[in-house]
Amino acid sequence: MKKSELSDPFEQARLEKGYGEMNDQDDPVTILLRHKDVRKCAHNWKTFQSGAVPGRIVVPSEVNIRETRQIPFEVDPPMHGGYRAIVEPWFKRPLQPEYQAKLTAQIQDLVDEVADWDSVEVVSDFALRLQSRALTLLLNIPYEEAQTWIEWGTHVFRSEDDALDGSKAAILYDYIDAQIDKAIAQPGEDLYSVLLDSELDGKKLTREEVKGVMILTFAGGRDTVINAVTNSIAYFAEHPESLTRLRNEPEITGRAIEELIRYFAPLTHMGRVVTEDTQVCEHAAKADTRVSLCWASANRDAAVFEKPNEVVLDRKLNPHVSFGFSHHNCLGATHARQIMNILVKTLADKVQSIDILASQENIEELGEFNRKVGFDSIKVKFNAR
């Protein structure tokens, strides 16, 4: 098996029942497996709740080490809708050319950088350095601070002895605090204060709802883009007729974005908290228990996805859910699919090959599945066109 593959843990359970269980500090949870299942939950929101209490319906649960509510994440409709518009225009700015010349550069500087070196740990000393210089675009802010954020290291909220770490995650609180009150002292043209500025029904956003959405952006797009961009070199490390093929049919870039997601399924799932007694899968639900929409089992469906464990980079239907389903479809998958598509391209013209040094695998234990996710570490040498 090649470095670069991530099996399918949950084939055989989706195939047989549809479902698996794991228990998650004394909440257990009920994984949905196939893609119907999960897309039709994601869409039931009065019936599987994304509103319960603040970090419920993330797994594994951070209701032991948060109180604020992450929007519009945590909230659901009608209100997730008012908290949307506010946001969403803001998220699509990775659409203008001006923010998309500033990405490019800051990606191909990279790159350079790290062509001239004899090993590259592509985990933090590449994908974390590219994540974090990308946020200060996307928040408006001094591109400097990236700094700060590398220096906190791959994950907000898991320490290296502990998958939840209260002290870890209070690095980050404590910061978005201080950035808040700056913000409320000297308004400016970041994300901050845009957000101070902005109104819901008639009202001011207060501190906790503006937090509420920062935590969310720095979480929310860390470890996610962090495994989509490492699981990508090193899947080109293994295939370089990829990365040919890429420099010589540009065309299929944007398909061959999407399929790399798809595969990789940077996030494995995502709560939901049962509100009424249900079935699910031909399964008892209870209220009050939680279900998992399991993106990544759902991304391998055969009943929907040809050859499901194969990256087809010019696959033309691709009704992947890496980026979530419904109303809560991921604010940051446009900054996310910029990323991807301005680092493909880069590598397609700067890098003639990529050779895999040595590797540690980032394992997920999920009750009944182990799942790869990724790396927590993977050294590599670039080698330049």
Second form
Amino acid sequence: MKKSELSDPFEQARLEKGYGEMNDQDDPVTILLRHKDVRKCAHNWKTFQSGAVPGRIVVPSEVNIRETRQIPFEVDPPMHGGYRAIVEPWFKRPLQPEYQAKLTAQIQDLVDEVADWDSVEVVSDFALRLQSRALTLLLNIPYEEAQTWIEWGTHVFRSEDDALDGSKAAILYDYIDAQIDKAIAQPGEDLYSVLLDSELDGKKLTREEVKGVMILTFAGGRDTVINAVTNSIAYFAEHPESLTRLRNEPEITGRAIEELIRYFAPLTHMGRVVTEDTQVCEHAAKADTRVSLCWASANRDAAVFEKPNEVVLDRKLNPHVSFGFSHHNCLGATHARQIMNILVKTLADKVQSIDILASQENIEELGEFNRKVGFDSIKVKFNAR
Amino acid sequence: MAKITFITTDNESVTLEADSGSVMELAVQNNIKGIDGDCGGVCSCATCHVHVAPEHVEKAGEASEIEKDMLELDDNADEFSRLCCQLDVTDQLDGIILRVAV
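Could I see the form predicted together with its partner chain next, after the form predicted on its own?
Below: every chain and molecule of the assembly, starting with the one above.
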């Protein structure tokens, strides 16, 4: 098996029963696996709620390490729409040419820098730095701030031994508190200041609401982007012909990005809390239990995708759910797509080939399933054009 | 060459001409308000939703299963709904009127 391959551990269960089960801190989760069920439940926010106790829809649950509600992520309609309308224009800024020019300069500099290294550990030397630097653009704050986040490591909640490290989460929360204090004392044109100045139904957002948006922005776009970037490097290392094709046919870049994001599904699944006794694929889902919407499984559903386990670079119809679906679709998707687009174009332009020297897979354990979501580490050598 | 008219949610009417690409691309290139085309046209995001004028439904033709499934879960969809990334610009579309969905 190729190192860049991400297999589909859900296939048999998806075909046979449509769901899987896992325990998570004594709050079990029914994992929904079929494309149709995943989209239907994502759409039905009344029965499958996001606005539960903060942290409960995340798997593994963050109920014990977080009290702040992430916004708009953990709020349902109609309130959700109000919050979303506040943040949406800001998160569409990556469509602006000047934003793209800055992001392009960041990514080109990084590729130039590592291009002549003998060995690049992609997760920490490349993806983490790329993600952190790009985040300064999304927040509209000085570039130098990225260094602080790079020093935090790859996951703001996760340490080496423990998937839910409370002390690491506290680092992020304390940091955001301090940044909000700074923005209150000296308002600028950064996201903190813009949120502090925003109104919902005629009332300024509270400090806690601002914190909720900021935690979401930091946490939601960290290991997801890192996985997408790292997996892309691994893919192009083993598929130099794809890099050549993108160089010769740049018009397929948009489709290629969507296909890589479908195939990688950087976020495996996301939970919902069931609000009333119901059924999903003939399986009883009781009120106050949890289900999860398995984006990674839905993306490999052969009822929807031809050759689901292959990267078809110019796939024309690609209703993947890697950015979620319906009301709660990913707020950072515009930023993420720009990162991927510019990364792929820069690699096609500057890199001839990539050699994988060593790698350590990152495997998630989800009850009966083990899913490779990316790499804990992967050493490569870039060969410049 | 096909003439395509978009009516935005604030009732502005814009008529554009094109001979290739998708209707979504045409709309995005010309900053038609309400057509975002986030996914670039692979039928994954539903941010290019339009209602075809009832008298022009034949010009647009029928949606694929994948597009129909997508629209089925859109609260603002009706029998005239299409995702315009799935409409290729051809002479057949000439004169079509598309109302941008809310």
